[in-house]
Amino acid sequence: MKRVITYGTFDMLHYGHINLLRRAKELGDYLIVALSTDKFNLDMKHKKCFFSYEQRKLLLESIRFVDLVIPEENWEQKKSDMHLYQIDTFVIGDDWKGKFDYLKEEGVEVVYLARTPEISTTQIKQDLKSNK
């Protein structure tokens, strides 16, 4: 069985997220999503989520492409996650291109997927704010 993992916040879930998850799942048999916790988002990524970790987790668990959701609590856990979950392929959006190439040293294929160009959570938040 080929295991794939991706990481992210997945706040205000939209079809760009679904496209990423679908394409990630197509690369293997079992897809794990490491979901950034509220504390990690606030303390390390400096962003506040609209939906809580538990709400975002519930949404992700409802998607047929996702087999398991785990918490992402720090930047450093990626390396240990590759071994703990016996990962074959690490997948993330291409806006991170090159940032996680070090995981290849862990025996993992690293794939950067193109984002859905016309949609982003940041853009949704900006559009909602300007329409007030």
Ligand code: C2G
Contents of the next structure:
Amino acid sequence: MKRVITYGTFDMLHYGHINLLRRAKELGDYLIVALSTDKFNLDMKHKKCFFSYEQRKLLLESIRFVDLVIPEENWEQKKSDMHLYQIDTFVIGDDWKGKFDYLKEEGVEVVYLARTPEISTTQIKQDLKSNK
Ligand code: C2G
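For comparison with the form predicted alone, would you give the structure of this protein in the form predicted together with the named molecule?
Below is the entire complex, every chain and molecule, led by the chain shown above.
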């Protein structure tokens, strides 16, 4: 069984996130999503989420591509996660291209997938604000 993992905030879930999760699942048989906690988002990613961790987790767990949701609490956990969850492939959007190549040393394949253009949580918030 090929085990794939990805990491993210996934706030205000949209089709760009779904495109990523669908393609991530296509790379294996079992997809784990490490979901950024509210504390990690606030303190380290400087993101204030619209939905709480529990609400974002519920949404992700409802997606048929997703098999398990775990907390992402810091930048450093990825290395140990690869072994803890016996990961074969790490995947993330290409806005992170090159940033996680060091995980190859843990024996995992590292894949950067093209982002879906024009959609982002920030864009949604801006459009709503300007009544687009
Ligand atoms: N994404 C995408 N297309 C978009 C928007 C997002 O493919 N239009 C992808 C991102 O590249 C990422 C995933 O969806 O792989 C989740 O996006 P975010 O919630 O913005 O994740 P991010 O804040 O980049 O967190 O340790 C890694 C970080 O936690 C990644």
